[in-house]
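First, one chain by itself in structure tokens, the form predicted on its own.
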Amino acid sequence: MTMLLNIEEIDVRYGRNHAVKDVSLNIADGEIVTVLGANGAGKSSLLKAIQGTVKSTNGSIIFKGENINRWSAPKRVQSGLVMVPEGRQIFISMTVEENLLMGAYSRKNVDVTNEIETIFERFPNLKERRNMSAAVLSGGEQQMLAISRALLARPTVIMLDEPSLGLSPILVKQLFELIKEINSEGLSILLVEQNTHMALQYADRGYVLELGNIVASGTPADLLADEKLAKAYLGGD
């Protein structure tokens, strides 16, 4: 199995807090990996210095078999590493086919309408409203949008941050079989998400975060045989 992202004993700090202590981590070719925890436990300082937002005070990430500690986040994008924030930050002024467009920024001259109309085609919605303000879109179609975004730098590891916040249970299931989808078609996800029973429902292995460290990982079944930790951190009875 080719591992494409390690991360080895990465720290990260904001003055005197210490969010992410010596975590080490992989996601293979082909899988889905989560990373559980409650509000706090560092998970999207975690992912934002893999993006390279933040910067790590130790450690290191290798990407595709090269330490990519010192790239800026651009490069990091550029080389296919691409993350989709909490909150969607999509861009409201523009419409829905620039925010698009601007998934493709680091590609340079590079035609991607036919991208985009592929886009279309698996979201309707978003067809329908490509000329509008993507401040009318409901937060479902928001988080749609927000990946379709994501997809159009062409990454190999896409990273979610929390995609599920705020969503209606119905529109929770539909982005989860998107997730699969686009995992079927070759992409590897690195998933931090507080819906702990859908996250190891469709995730090949999970890690579990607590107050910036690793407590617990494995396969979703062997998170949920330790009852303890099922019940501490994964929501269980």
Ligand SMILES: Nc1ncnc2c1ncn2[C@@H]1O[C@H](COP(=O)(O)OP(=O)(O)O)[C@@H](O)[C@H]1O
Given for the second form:
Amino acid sequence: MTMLLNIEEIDVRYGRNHAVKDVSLNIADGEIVTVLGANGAGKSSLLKAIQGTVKSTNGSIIFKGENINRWSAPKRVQSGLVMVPEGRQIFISMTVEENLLMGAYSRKNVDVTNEIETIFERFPNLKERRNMSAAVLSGGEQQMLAISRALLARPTVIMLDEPSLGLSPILVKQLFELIKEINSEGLSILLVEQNTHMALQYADRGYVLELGNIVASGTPADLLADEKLAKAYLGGD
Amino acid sequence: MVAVAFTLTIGMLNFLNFTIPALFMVAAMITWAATAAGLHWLVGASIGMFVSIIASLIIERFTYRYMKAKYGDATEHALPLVSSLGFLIIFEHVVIMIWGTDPMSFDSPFAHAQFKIGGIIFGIPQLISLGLSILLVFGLSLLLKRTRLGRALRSIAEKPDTATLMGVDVGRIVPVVFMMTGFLCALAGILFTINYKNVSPYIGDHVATNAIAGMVIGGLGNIWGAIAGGLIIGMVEVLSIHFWGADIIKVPVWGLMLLILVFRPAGLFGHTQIGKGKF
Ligand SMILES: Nc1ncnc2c1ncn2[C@@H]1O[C@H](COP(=O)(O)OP(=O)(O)O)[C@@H](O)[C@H]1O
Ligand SMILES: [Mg+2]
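In place of the form predicted on its own, the structure of the form predicted in complex with the named molecule is requested.
What follows is the whole complex; the chain from before opens it.
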């Protein structure tokens, strides 16, 4: 199987804090891969290292067959590796539509009017508020906006950092359905979650991260079958 | 206009750039010196403008960028502030070394163009300055609102890390802010020279205090606020000179600023607090 994204033995350090230790991980074309782990396990640091917003000190990151270790984050975005950060991070000083335009920033001089209209058809709530400050959106709407914004960069891999955080169960369900939908449209997905239940229900494979180390990986069935894991990291239920 | 320049760097980069008054002064002095040396005042002004923009880029290289590379997020530190203060002092002294400390008079090409409304004298150059400022601000706000570059600048101002995730190359856009800063300062310096017909190495200090007051009154990090603040300061100055004389003009200006700080800490048009919550 050829891998779309291949992370080999990378490390992230913040001074003496060794946040990601020798982590290897891969994603095949069209896969949904989830990374699970408690707070502080190093999940966000791992995503940031892949995106290039923090430096990985060792190892290599191979994307579409190219070593992108030395690429800047904007260059990685341009090549189709796009992250939706923890906490959505929409621009509240901009309108909903301007947020979407920012999503297409990396695609220079491309007219995205039609793509934006398509997104508005998918999310009528966003359409209604297209010229309002994005600050007026609810948590669920903000998450939809953050994901739509990322989609406008035309990614091949989209990395989501705890997208379900702070959403009600109904919205979480909708969110995962959306993730499945964009996956079926051809995008590969790297999903960081603490909602292990839902993540394992939708993912093709998963990794468990503990204090910067990968302590388990496999199919959802494998991970759920491991009793020790199930108790310690997967909520036990 | 100096208030706008301040606002631009503080709003965009969370960085109180003390080289702004220096750029202003350098541009004014160069305009004067070149004109005094027999060049056309427009040529002098162009040289002043050019030097100011280049100097601003050099400053970016050595304050903002250097500190950022060395200490991670430069905005977390007082260092760029201190180093930009250093630049201010260096610039002042270089200018003093070259031209001395005496105020120099400038033969304005528009010296006698003025008229009166209700006892207050308006010079044509002053009106042109005002018109130019408004035009510039209008252009600037259009740029920020409507263009791709403008959105990139605003995204950096609000969330630089997220801007990077959109593919904005922050390291390449920050110099643009400094170039705009240099341009605004120089323009302000040139207009000042033409208006007041009189320059000295210390004019930067006077203007800086007013600009900071204007910025605080308008609301930190808000360019529309800074314009309004600048205009309010200008009006307060003109009116208080008219009614109370020139000696005490600092009193109403700073009094107004303090009042506003007490009652609306975020400024008249501000929506963010200093530093906190913006990034
Ligand atoms: N910018 C940073 N500077 C220093 N330490 C950090 C920074 N970001 C994260 N850390 C540390 O790295 C470890 C992993 O954090 P993080 O990647 O955010 O974990 P997670 O996303 O799994 O909660 C934690 O110990 C955290 O305190
Ligand atoms: Mg995290």
